[in-house]
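Take a look at this single chain, the form predicted on its own, given in structure tokens.
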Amino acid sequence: MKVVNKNIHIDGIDKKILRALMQDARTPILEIARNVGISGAAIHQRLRKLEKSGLLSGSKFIVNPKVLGYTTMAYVGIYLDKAVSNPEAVKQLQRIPEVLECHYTTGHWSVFIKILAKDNEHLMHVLNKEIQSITGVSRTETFISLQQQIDRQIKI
């Protein structure tokens, strides 16, 4: 069965390559080639095709924030006084390094963000001194994550 996108068709070999790299992006191409049963050059060609299609958007090392002392993860629903405040509020949120993600949402909040802080005191500072001082923010609602229980990418 092929996964079909407007721009790309993924076959079984592509899936094997993707699964190997999603498990460990540092897996040598020749090791993947041996496991899949095609040449290293063919792996490179397929990866270039997947990158050009937009399916792959690069590879990166993941920093463990706990090693740097960041132990408090929080999600914050932000109420804006007007919808027109959104673009400016997002610009201001981009300037706050503790804000890792920002989503324009349906439902109660105008914006929903993910924050990583060193501790509850640091989180309180970010909320009170930085986020709530943004023009257009009328109030916030904060949820502290006690433990991340699932961390995965989409299944290929």
The other form holds:
Protein chains: 2
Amino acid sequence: MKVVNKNIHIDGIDKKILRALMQDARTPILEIARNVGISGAAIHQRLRKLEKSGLLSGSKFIVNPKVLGYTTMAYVGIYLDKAVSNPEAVKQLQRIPEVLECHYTTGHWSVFIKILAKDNEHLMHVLNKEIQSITGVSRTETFISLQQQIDRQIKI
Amino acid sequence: MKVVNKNIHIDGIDKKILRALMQDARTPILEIARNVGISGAAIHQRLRKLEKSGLLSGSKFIVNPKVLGYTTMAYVGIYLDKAVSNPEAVKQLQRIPEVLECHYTTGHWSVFIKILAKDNEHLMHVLNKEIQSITGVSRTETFISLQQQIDRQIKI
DNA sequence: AGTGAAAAATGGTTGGA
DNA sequence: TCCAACCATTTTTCACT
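Cool, the form predicted on its own is there; where's the form predicted together with another copy of the chain?
Time for the whole complex; same chain goes first.
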């Protein structure tokens, strides 16, 4: 279990640092320093503080799946039989690389997942062969994303 | 409009580079070089190629919203009146910082969004005050994520 | 494409105000 | 908390294979 420090205070300078790095993790510290008007060493100190607080949990390169031909994104609500252990189903979902997210949710579905596939045919394959063959899956409801209009992190 | 090069070929070395940087955008080139057995300069060349192809679309620092008290995530399907221009509704959604994703989808909803809020009360406020007051929104269906089990990018 | 080495840029530390 | 100066590491370039 990760320990989370709730007594963190983020001032305006911290916000500027975070905004810059959330947009581009490779932004040079000295460039941020110039923009906020303090020294690079001070930025560095604040970064260590933010990291220690757990607020900064790493950095990632973002790949554009479209370049690899993955153009079909879908959300799928899954009904699981009552008798089935949900964690076991999740373990099976984990083995399917096209499943990018998986949530336990309130409402009529047991779990709710996000799938990234190359095209409709590929999506169909994942749904009918991979997902449906998981023990306990009784039914699924699929919503294909025709276009994503917003994609961002929390506003700092 | 971003131009996407579809004739890109990713070999095993590219994959190793991508996997390392997708996990941690700050992984030093020379460390990757050691792991894959070629020189740092070669890694650097390949990175430029991957960037130029559009496959690498940047890097982000990841912030952990829980540290700031944001513990409630929900997906919301929105029904819009037929008469209403969907892009106008999306423009309004864009102004709500708690809305992190927004998709046009197939199925019974017009748009489908992801919301991050501090708690149920905050979520209720966003739904009842912010979302419902958007012109054309007739009804919403909300699914609260009790727990996220999978969160990853495309498998390289 | 890849290499090795030099040059340029950046990251990280320290001591003192 | 911040700064200035310093040193370590990393990125980037270049001539050559």
